[in-house]
Amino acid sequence: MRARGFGERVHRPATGWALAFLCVAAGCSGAGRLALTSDDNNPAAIARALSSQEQRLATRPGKGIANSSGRPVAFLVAQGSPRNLIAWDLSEGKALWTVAADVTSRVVVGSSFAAYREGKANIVAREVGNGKVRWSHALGARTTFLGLAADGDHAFYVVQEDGARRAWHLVALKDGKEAWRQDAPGTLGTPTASGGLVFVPFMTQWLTIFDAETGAQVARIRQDDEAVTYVRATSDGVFYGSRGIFLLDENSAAGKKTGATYGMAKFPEFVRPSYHFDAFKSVQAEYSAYDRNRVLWRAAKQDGRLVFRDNTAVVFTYRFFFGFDAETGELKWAHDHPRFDVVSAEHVGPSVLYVSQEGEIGALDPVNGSRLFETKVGSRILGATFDADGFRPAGASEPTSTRAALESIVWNKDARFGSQKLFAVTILGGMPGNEVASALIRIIGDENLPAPVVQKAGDLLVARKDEGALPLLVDALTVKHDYITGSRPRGVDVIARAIAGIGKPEAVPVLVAVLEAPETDPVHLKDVVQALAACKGSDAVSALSKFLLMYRADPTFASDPAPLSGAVDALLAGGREAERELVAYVEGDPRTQPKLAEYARRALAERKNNGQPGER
């Protein structure tokens, strides 16, 4: 016999009749106890959980969406005094209704209301038709609200009591009377509902599922090797998880990764997968800012393990949306919503919706990112709730460009997305073409943009070694001081080590007058000087020559020669007998600044020895 669980109660076997007498005494509400024991991982009781959901679900008009009409509704919480609750019929893109409602969750939906907490102290549920009250159901005192879920024509939510020693409910409502409930004696968490069972997270080690209809427990998974802080149910099934995603099916019973039906994406590094809401934050049981960074996936079994659909895992965060290879972590494609947060977003399947602050409406396709509509509903936004599993909206979709969505990230004002900008120049450097590259130069030139940001497309810029961008660096050291407009050559250190690297005589004219200018900053000058020393030819022989003579004697160059350093470097590597003459005269002159004089008295020792010129 299996011994019983904490807070399990004893009692004798009741027979069919007696149990439908309490049923009707208790006005056909039931309570249990969830246990600390139980019988778990069973694969014939998973299976039989997985064959009956299935069997309901292929019973409903559409099989992922959840209200009876089978219509793609968005539920929009919309801002106000009061709020205003809208249902917008996304497929003919116009409002159904508006009514004034002070929600404050999540809606979810059944298959003939949708239903939220009103306030504090109110379980309110809405006819999805018309918007008209269905019923009202009053949660108890001294509680905090965990989470709702709705399936069919019961909703189920979860509240710990926060009496003198904690309690956590789970409790079925039919037209808004309570039906059943299970008690538990540690911490449940938002509940999940589809096909006629509701799957709640139990002190983050259990998966427990049980019958909407009864409140019998079916089924009962313990994960021994990854927390179960959520649960999500589409059309393509049922999972949870914590770091990654498990697959609700007989694999589960093995209570570990190896063995079950388990993937996690790959993402770079700035990116902190949330794969869903966590079930036991209570702030996430309403629209919050966890809603506007997270992952949307969609994922299925395949030859035995879990693939995403279209090997694409969407990163969501705030304004943008990247898709990334769910394999590799490459950067598939990038969407930068313009001015305005996305408040909520889902992925629906073949689309990825999304509704911004000020009322935008959109979808994207989760396969290349280009939108594929955007209307407006006319009213401000606190957050959605989307019932349109399976929609996609007709019509052609509008061509993206990732370039140019990497590019709008970079200079987007917020300066809430240091982390994101980083990661868009990165990406944005290892692509081809001019264009790339002249962005690059714009933002090694841009002051307002974060340091990192500058710091990592200078780095880029020098590495591309791009021939092809000649022309744009050396147009970039061509602008002119000019005091009075403020205008002036822009990083021109990077630019120098971009031209350096392609060693081309063709920028030797412009190297020359950044030289001579004696408005360039000398800081910049080591780096102008090497440039010329690649770059080669008579021009930059002569004109080094001319730099150091002028400036051995200079106090500017007293602590830090490396300008000069670097000088004499370049013209003794050419091995002629005249540069070396000049370097001798430098290093002997009494004027010289003594630094630089040592400097040029080891580079021809050095030589001398082995033809090598000093080192710095």
Given for the second form:
Amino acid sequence: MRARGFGERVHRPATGWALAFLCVAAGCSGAGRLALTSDDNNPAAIARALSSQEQRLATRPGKGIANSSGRPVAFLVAQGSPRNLIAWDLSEGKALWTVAADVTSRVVVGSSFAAYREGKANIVAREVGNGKVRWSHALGARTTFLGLAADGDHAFYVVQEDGARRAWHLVALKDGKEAWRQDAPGTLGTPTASGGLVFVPFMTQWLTIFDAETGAQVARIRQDDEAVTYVRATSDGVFYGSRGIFLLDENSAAGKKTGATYGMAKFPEFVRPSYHFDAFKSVQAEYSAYDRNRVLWRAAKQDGRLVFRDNTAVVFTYRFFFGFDAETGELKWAHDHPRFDVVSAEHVGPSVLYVSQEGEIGALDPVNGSRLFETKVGSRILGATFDADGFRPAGASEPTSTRAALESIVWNKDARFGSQKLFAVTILGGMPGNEVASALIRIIGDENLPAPVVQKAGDLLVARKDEGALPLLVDALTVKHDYITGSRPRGVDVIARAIAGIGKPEAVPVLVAVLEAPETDPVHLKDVVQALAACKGSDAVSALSKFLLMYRADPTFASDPAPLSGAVDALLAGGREAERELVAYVEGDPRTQPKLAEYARRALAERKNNGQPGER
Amino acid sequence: MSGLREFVQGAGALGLTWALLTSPSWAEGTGEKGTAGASKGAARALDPSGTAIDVKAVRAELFGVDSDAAAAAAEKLGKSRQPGALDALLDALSLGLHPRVAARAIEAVGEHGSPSALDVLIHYSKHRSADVRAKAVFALGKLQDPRAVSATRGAFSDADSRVRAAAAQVAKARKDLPMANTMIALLKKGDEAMAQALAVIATPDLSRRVAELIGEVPDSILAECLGAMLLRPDLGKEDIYVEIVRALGKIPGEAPVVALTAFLGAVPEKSSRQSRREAQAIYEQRLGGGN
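Next block: the form predicted together with its partner chain, after the form predicted alone:
Following is the full complex, with the preceding chain placed first.
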């Protein structure tokens, strides 16, 4: 297939001509129609397109900032009736302007305007400098809006025609008038525009690239082994894909992951990575919950492969930011935004910008998660677009503690965050130090936390076998049951198992107290007995002996004599004749509960045969 | 049994168990610690009720598998002051009993009021059966040892009301004023057992404090407590009684009327006491529908 040059139109069928005629009558410059067959994966065409884009971007005042002032601006959609649109100057920390506007899409930014869908029927562009309406464009009736983009003095939108026969249109606007359009026989996704090019996912299989000025298709990627559901342009390049990230470069011509500049970050199980908004879902053309659950990343080509900036991919979920090592999936840092959900966040390179529903706007250092700044805009915010590529606020970052952030996530009272809490406690449990042990002890004692989180904390506490934490474990069991104050030791079984793993006699007195306390849950007694057995010492033997004698005839333990059986094992394990005789007495006395007597009988026999305790 | 004795001495568990186990007669299941060598006649000495028992035989019943017979044996041994009777009870408890038998045995031990029972009773004051604990606390209340006092005071924190009631009984008997705050805390939690005990230990100041608990303590319990205070002739000056009567007058419901009725019945009709006059006025107002 012959490579098609810049400005050349794709095949235009008869219906396309009709549309073109209507378009010309309406004052637009031309129309085309996307075809299923085309000059796909042409490396020369891709190279020419990228070269052209690079040249145009080089002339911008702010390299990655779309507005021509080069000033980093956040466009915030504030709650209200009607809603407000706020242009917030990030470098000055103040509003440039605020206007009432019924914004119902993401805001996109051109060189001198910010555009958005207003209500359901119009695209409106406002001056970046003062917020005044520059132009308004009526969307066709019976259409589904799929997204908007801007670049230079053009805006681009995609709509799906909802008539009897569905069709999709990419429409370019200049000064509010239709400059050109491309019609498609299949689904078109939200466009992205940058450096004089428009990038549009087509039927999830293609990434089509148009000349922003003329609407000519300049290149097209056909992706064979991964759907194309997004395209994202940053100052580092243009990226597309779905499950992973393709960098648009000459290697894209491969049409497959192998050969392309492709990568994906490694994440723990709870993360279902969303690298960008799904271009084919109309709901994601607006600010929505999808903005609050996604991966924030920057990437570039390095040594022929796609690498994540700072080797970090940031998972953003509601209030929490987790910085992961993109190669290993290990957590590098965590940040918990207090109290309120963050509604929009963007990785702009040197910082991660965010805004919360309560109008807290700030930035994190993507390297370590520390907060670089935060201020309040004074409005409740629904969503935001950050035209701030390359922005990093001046000043030093605040110190941060990943441990504290993880702990804070665990204690968050919001019931939505079960998986995040589970992840946080898992990472927390792997960290060293008594602060962590103390946190785990508190977690296992909190009945309001989700059961899997408490279970995990307990497992991790036991697995630590941390001798340094023994005083903390002992302290936790020192709390007495008290009807008057309502106090009681928490997580007795888990703490007992943790102490058993350490096995030091210092814990014997408190274990004895717990063993003897009538309020101790019977299901925890087995663990307490085993902990005493592990800690050893004469006091432990004495306590276990008394326990065994006191309850051997008690029908409470008739069906489940496990704690008493454990005492039998512990006493026999010492290998002393005195304890053996005691067990023999228990076994032989007719008042002893039958199951326990039988257990003691087997244990004694086994010990006689091979010196081992009875089977459990 | 030398090995078992060694265990007993080395491990230092329940003292009486070890004593029992070191007794030559233990191996026969009829231990008579402290009576070794004593004559059978001595073992048959009269108990306070004038009935002699065969301690050895009763002990064997206590150690038997029949719970009813064991419980009856425990009762007999509690009444007996014959040598070996108390030891039999303590030995049996030390080696472990069915909880129902243990409760009777502890009651029986309590009847002896012997300091030698201290360790066993303290141990059983932590038994998993609330009934057993309550009996142990009550028995400990008869001992003056500081450890016994500490154990009975600790029982106020028990989760089971029967055990707390036993602690209150002991505090009442001992006039254990330092436990007043604890008892007030329990009164606030609605623990009925505290009402009478608190009334018995109350001083004039404590009475005033209790009288101010209207709204913090369930009405019926507070009325019962204040009513019991009114019936005490030794509470203090007349103005204390007047304050209590007035406090009862502020408590809604029937319980304060019952308390005032009891007070009016206990004080002669012709008494010139202001507290009686005011109690009478409140009583008539309540009965007249002025509640």
